[in-house]
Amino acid sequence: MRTMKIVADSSANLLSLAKIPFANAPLKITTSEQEFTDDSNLDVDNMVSFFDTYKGKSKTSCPNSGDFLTAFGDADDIICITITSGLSGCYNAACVAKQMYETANPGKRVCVIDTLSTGPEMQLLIEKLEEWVSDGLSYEEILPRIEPYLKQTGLAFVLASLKNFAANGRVSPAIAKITGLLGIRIVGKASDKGTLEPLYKCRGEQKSLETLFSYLKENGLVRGKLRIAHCQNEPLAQALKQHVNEQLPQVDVKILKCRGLCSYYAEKGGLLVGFEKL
């Protein structure tokens, strides 16, 4: 019997799955003073505190092909999902690992998926993959279902700071500069090309919460799943959950904490929200 495994990079915010084999390949956040590896040993709160006061340059680096090979282990069939290629080289590194793995292990197969997203939207796909595998679907049956499912999911966010996005050239310094001033928050989404797309400038958390909820409803949130990942802002995550529970009681809402990579980009106070458009 063939073995199947799910692999993701660490931006998925997951370290393990309950029902099927899973592994992640850690990204790294590097500064002139310290390097943070986004694995199970990372003290995320300490990292966030560090960046609260750090004024120097920082950058992220993706896992190399060897990191992905380690995550692949010895499974026969592997589905590997990565953070958007619009923000990281993870997808390319995973594709190199796929070629190496399949060449060294004839008959074994790896499918690499560029999610064009990150964080909780990746988590939604992983949960769906776990469901399909647990239901007994084969590798051949699962692969054609992935792209249609991703078209039914989305990623939205509320960010109180864009400092690290700007430092890595992901948004313009002009947009980053106004974020956080006078309580300004940015509400936006992952674009169809997998890039950061700011949509609204909101003053204060309450306004940003209302704007985010309106965006989710307008873009297909009716039932299905909502996954909220927060960076040291559980009150806002709980407020969004309560709002959804009251107005859309059929939605399955879960809250989790951002791990290293997502905390670096969401920054303190930020929310990343993955949702199904059903």
The other form holds:
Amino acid sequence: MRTMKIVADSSANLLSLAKIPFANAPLKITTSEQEFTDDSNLDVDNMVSFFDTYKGKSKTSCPNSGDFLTAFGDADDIICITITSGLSGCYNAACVAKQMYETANPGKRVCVIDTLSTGPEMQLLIEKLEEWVSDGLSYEEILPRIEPYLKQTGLAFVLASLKNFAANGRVSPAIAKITGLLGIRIVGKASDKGTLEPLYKCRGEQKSLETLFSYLKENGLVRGKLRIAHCQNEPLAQALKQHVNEQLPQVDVKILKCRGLCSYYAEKGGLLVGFEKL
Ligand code: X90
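Let's see the other form, the form predicted together with ligand X90, since the form predicted on its own is already up.
First the chain shown before, then all remaining chains and molecules of the complex.
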């Protein structure tokens, strides 16, 4: 019996899976005062509080190939899920790790998937992989199902600030300009190329909630899954859940907290949603 393992970088906000082996490769958030490694030891609330008052420079870095090798462990078949290559070097580092792993361990196999997304959309794929593996599907049977599944899912967000995106050169100056205005929320999505695409500017959180919900409904949320990841904004996450439960009672909604990487970019109050278009 070959052993199968799911590996993801820490932007998926998951630390373990209930039914199958899983490991995460941590990204890092670095400041001139402190470095935060986005693994299970990270106190996320403490990191978010730190950024409340920190005014200096900060940056993020992806796991290196060694970090991915550590996450691979010694499994025979590995499916490795990464954040969009449009914004991060994770996918590249994972591909290098795959080459090293397969060369050092003849017969072992790694499949690296660039999700062109992050956070709760990665979570949906990982949940689906867990389901397929527990149902007894083989590595060969699972691989061709991944890209079609990703076509049926999407990522949307509500953010109050794109300060850290701009500071890290991960949005264009034109987009950076619309942010930071008091009370303005940006509702947007992961583009087809895996970059941040703002769609609407909303005044206030209530308006952003309505806008996000309409977007989800118009883009295929009917009876599938909705996964909400928030950065210290349980009230907004609960309000969205309640609204979806009332309007689209068949949708399966779950809420979780952002880990370090997503908290850093989404910033306090930010909300990410992954949804199935079915
Ligand atoms: O390699 C690195 O240093 C990591 C860079 C990651 C940059 C993007 C993080 C996104 C976190 C924020 C809102 C969703 C935007 C969706 C765009 C695909 C989540």
